[in-house]
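Only one chain is shown below, in structure tokens, and it's the form predicted on its own.
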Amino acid sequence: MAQPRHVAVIMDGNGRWAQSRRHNRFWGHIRGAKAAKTIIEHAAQSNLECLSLFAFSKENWARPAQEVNLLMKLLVKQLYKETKTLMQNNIRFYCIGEKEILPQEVQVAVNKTEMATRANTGMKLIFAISYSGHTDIINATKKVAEKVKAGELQPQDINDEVIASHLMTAAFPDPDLIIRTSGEERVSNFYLWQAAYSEFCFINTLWPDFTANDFDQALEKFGKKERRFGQTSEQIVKTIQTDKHRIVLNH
């Protein structure tokens, strides 16, 4: 069964989870952080190469100021609290997004966590904070345009690889699987370029109730998919047979 290299998760439903239990929305975010810890550790133990968590979108800044402030404080608390867990599981932490507009205390916590885990060689954990797929593509386009203007790149040489190499995710493989919880079926401005050939798994479960078993079931469904990337099934089978033949010959 095929295994994904990179799984991305849109963690949705914290507020609705709390409200359904007559708690305030922030209680849902606290429980959501616990769910994230469970999934991060489980994914690392499953030998996943990359795990992306959509923690806070650029659009989320429009939420009530009190909720945003509490979310930022929770993020800082969790980063410092879970650094030991990241080290124990050999996880390297990365943050993508417009980090320069994050509160100073968040920027410091993010930088310290990235530095503390920089020598870890296990799973890459990517937090998307203040992230926008549109902004990611726009900024990449600007960088490419600057290179063209400087004569470092010719317009006719611009291709998929050139654009991808200027995205915030240039150091990671594109996500093979994107999971979204809470029953919503949209990408919400997340990994717009990178998701071109991702498989999607939309789950009704609200994020605080999402378990390691739910994660494994999503991976199992992914493993049953035939990923053709524009080719036919016959071409895929032929490629697999050719690769197997080469392996036999090389041995």
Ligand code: IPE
Second form
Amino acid sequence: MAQPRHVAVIMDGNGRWAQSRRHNRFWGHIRGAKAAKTIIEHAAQSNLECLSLFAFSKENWARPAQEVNLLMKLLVKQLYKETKTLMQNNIRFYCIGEKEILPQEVQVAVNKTEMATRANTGMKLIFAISYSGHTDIINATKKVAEKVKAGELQPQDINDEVIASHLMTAAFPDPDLIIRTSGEERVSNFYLWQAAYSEFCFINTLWPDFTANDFDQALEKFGKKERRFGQTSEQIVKTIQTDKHRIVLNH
Ligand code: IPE
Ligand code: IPE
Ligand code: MG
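The structure above corresponds to the form predicted on its own; please provide the structure of the form predicted together with the named molecule.
Every chain and every other molecule in the complex is listed next, the one we just looked at coming first.
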């Protein structure tokens, strides 16, 4: 069965999880952080190459200040607390998003975690914090425009690879699978460019209830899909058969 190289998760539904239990929304975020830890460890132990977690969108800054502040504090606390989990599992941590607008203490915690894990060679964990797909594309466009202006690049040479290599995700393959919890079926300005050929898995479970088993089920569903990338089913089957034939011949 085909295995994804990169799985991205839109961790949604913390607020509803708490509110349905007559708790403050923040309680949902605390439980959501626990679910994130479980999934991170499970994905690393399953030998996944890249795991992206959408933790805070650029649009989330518009939430009530108290919720934003508490989320930022929770993020800092978790990063310091879980560095040892990252080390034990050989996970390399990356943060993408508009880092410069994060509170100073978040920037410090993010930088320290990136530095502490930089020699780890296992799963790449990409935390999207204050991330916006539009902003990512706009910033890439600005960098490309600067190169054109400086004469380093000709406009006719701008192609998919050029744009992709200027995005915040330049170092990672595009996500093969994007999972969104909580029943919402939208992308909410996450990976727009990168999701061109991602498979989507929308599940009704609220994020704090999401388990390693749910993750495995999403991967199993992914494994059964035929990814055609614009080609016909017959072409895909033929390519797979040719590849299998090649493997047999090479042995
Ligand atoms: C996702 O849960 C976490 C963040 C966006 C930070 P929500 O807080 O969006 O939970 P719901 O969607 O309101 O239930
Ligand atoms: C998307 O969830 C962002 C994260 C999960 C971090 P939201 O709850 O912010 O998305 P909308 O507003 O329902 O689209
Ligand atoms: Mg939400």
